[in-house]
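Presented below, as structure tokens, is a lone chain in the form predicted alone.
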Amino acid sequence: MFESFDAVIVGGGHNGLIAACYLAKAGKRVAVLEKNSEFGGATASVYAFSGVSAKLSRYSYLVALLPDQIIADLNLNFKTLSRKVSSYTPHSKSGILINRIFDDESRSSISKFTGISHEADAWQKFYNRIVEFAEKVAPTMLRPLPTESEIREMVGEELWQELVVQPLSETLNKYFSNDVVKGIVLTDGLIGTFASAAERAASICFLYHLIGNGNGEWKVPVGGMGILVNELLALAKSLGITLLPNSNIQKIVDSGEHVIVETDSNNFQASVVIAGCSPHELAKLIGDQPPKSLDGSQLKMNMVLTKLPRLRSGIDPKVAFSGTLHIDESYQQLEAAFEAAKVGQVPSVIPAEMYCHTLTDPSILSDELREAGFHTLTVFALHTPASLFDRNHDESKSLVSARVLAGLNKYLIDPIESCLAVDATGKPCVEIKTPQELEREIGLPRGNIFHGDLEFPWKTNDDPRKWGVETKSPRIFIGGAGAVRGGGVSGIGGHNAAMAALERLTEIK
């Protein structure tokens, strides 16, 4: 016996829920199957520390790639806040402060630090070029996949050569002279991607991080990332979507006329299936060979602090931590860390970046913690691929964590350990997630936040795919981060899979 639906969604993360809501709004009967007891996946918010009333976005943090159109289409009450500070990079007793709106303070900070009068001009020119590219490409993200030729003509030959054809390393060397400045820019090509600046993967990752909504601004989700999940779940319930947590899926079979989804307790029949899970997980479920991909490369730390630490550079901590704080992320430090990790060595200096959610949005803290001056801190360590943790996982985790914290402490007057709150059992409020733990807990293959190798958000001229969500089966679509244009907390994969599924449902009828 099968329960029948127009569409079954496998995976109840934000992409799966977005796909379900678009389908249900189009009048389709939809079920969402989630293996865990709670929906949300990487966008869940949790009270991570016993007795500490701070609700953390445990796995994801800022929002840039989620199109405003999706929020408007689904009428979601999900708000984000701009940060005045884009980034601060400490270095000995000085540093570089970049405000979100590039101003005289930003210009002066670059010039004073580098001693190069034209470096600030180069910064402004380069990011104006990025905005020019983003304004043209971002609107295509929720449309059928454009061809390479179409995008090339759209952005022009000069931008195409600078941002697509030539390696990111070459472009950075063309614009910038200072090693630290080049590193600040390069970090956007490395979050979640294990690559050298000279490799194609860094160029692709860089573009994804800077084209969101046509301006690339990274914003703070009010109330934490879990608010997005709450809004989607409320909408799903109002639309009559069947939500089934604790669904352990055993097999997915395309019979030719329907897709059968077998779980350990129920069987479902659907005209189409959207996989909000990774392509690796889908391959296992349909009995195919899982694709090979790059290791995920980030170690993530969540902390609750009783106070913000003072910095040796003398900058106000409320300024330094309100944007993205870069630690040991000069160009040469990033490249050296990559080369060490590539041959299986834990880098002696581990680049990392961090930010404080509560300086922009204190609502994730209880009134008591806010009044006491508590804050949260989110840390991402770069070039810490899953391969570093394959042998002696716990020992490697301890070593990497210690080096990340030591790297941060070099720039602090107050060691970060002295600022940590303690939970109800007296343990410091710091949790650390390796790529292996990210795979086990939220299904990221090898900890890869993009579920696989990133592709540019367009296709070759002879690629038959329409939306970039297609699989071997005409009834099964990839709707998660593994779709073309699906990476990050964007919802784009879910939206595009829903559009492809609606077209297929129309054809079937």
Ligand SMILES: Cc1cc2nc3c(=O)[nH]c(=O)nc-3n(C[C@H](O)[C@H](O)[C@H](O)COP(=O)(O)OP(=O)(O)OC[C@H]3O[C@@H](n4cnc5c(N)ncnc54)[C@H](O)[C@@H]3O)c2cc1C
Second form
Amino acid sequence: MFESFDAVIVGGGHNGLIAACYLAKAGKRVAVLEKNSEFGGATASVYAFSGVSAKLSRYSYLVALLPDQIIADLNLNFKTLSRKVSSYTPHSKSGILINRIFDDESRSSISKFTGISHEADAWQKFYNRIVEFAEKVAPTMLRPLPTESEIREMVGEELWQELVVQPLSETLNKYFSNDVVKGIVLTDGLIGTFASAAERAASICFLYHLIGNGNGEWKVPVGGMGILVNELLALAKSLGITLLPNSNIQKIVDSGEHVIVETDSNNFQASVVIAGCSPHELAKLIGDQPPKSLDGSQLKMNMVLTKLPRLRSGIDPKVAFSGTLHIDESYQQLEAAFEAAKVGQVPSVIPAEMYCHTLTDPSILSDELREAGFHTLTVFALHTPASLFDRNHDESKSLVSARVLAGLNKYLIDPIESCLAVDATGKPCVEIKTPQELEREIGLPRGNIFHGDLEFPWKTNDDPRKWGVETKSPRIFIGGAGAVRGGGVSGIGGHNAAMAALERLTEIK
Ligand SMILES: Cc1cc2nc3c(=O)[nH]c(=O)nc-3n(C[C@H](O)[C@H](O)[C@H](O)COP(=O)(O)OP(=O)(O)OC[C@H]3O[C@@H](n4cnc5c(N)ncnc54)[C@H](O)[C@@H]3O)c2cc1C
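Form predicted together with the ligand, following the form predicted alone:
Everything in the complex follows now, all chains and molecules, and the chain you saw is the first one.
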């Protein structure tokens, strides 16, 4: 005997839970099977250090891609806060400060740093162009997948050429003259993506990072990313969804009449299945060839600090750390790091970026830590692909970590090590995750934070897929980050898979 459902969701990351909630709201019987003991996948918040009451967003930490419509549809109490500072980039004894609202301070910071009078104008012009693009594309994300021709027509030929056809390297060189400015812009094309600025993968990742909700603003989730999961779990329970943690799915078989889902200990029958896990994992479960995709390419560090370090450039640390702090991310440095990592060498200078959650939202700290002036710091190192850690994992991890911290320390008066809090056992509060560790813990294939290669959020004109979530089986859908528009914390994969599944359930009734 199988327990039977209209829909079984494979994996209880945020996308899987969002898909489940849309289906249950439409009256369907749904089960979510998660292999770990906790739901949430890459959107978990945890007390990472024993005896230290700081609840860190362990993996993902900022939100831009999650459409307001999903929050409203599901009536989630999930709030995000704007950061006053967009980014600060120290360089020697000065730096570039860019506020979220591009104001006189940002303008004069760029001009003073670069000594180029038109560089700030170029910045403003470029980002106005991006907003033009984003405002048109963002509203399509929860609708059936548009075609390339439709989007091209919508955004106009000039924007299409600049942002889609031309390599990002060319567009950046056309707008900007300064190496550091170009690098700051380029980083959005390299988050979790191992590519040169000239490669298509960088252009796709770049657009992805700038179109969220039509403005591309990256905001801080109040209470940490885990609040999204808590809200979804509470809704799932109230909708009567069957939530089954510790259910490691081993096999999925589409019999033509229904789908059988087998875990270590139970079998389930479903009319449709939504894979909230990666397409790579789905392929293994159905006995298919896994798709090829880029290695995950980041080293993630979480820290708790007793104080914010002072910077050599003299900027107030509360300003420098409240936006994204870019370390060694000039265009040349990014390209050099890519070239080194591509041939298996740990880059001598590792570009990294970081931000302090607690400067915008201190609610993740206990009153005691808040009053004592503690802060959290999240570091995301670029161009550190999984392949760098394949041999001698632990030594490579130590080497990369040491280089990232040394890179940061170049710009600090107080070395970061002197600012680390210690846990109940006296160990410094720093947690480091390589791509391999991300794969082991939450199943990201080769640590790829997007479950696979990102694609432009449209399809070729002859692509028969309606939502970008379809598979070879008419009863199985991809509802996680690996869906065509699914990457990041967005819920878009989950929403779109639920829409496709509801249509199929109506057809097969
Ligand atoms: C270090 C890091 C930093 C990031 N930073 C950001 C950020 O700041 N902002 C942002 O938008 N995005 C960020 N991302 C990306 C983002 O977190 C992910 O793309 C997104 O959370 C994926 O969500 P998901 O629900 O699709 O899948 P996941 O969160 O990966 O969930 C999939 C779930 O499926 C489960 N599963 C897998 N296989 C099986 C199986 N066989 N049986 C049962 N269950 C299974 C897994 O355990 C997991 O819980 C980051 C990711 C990482 C790792």
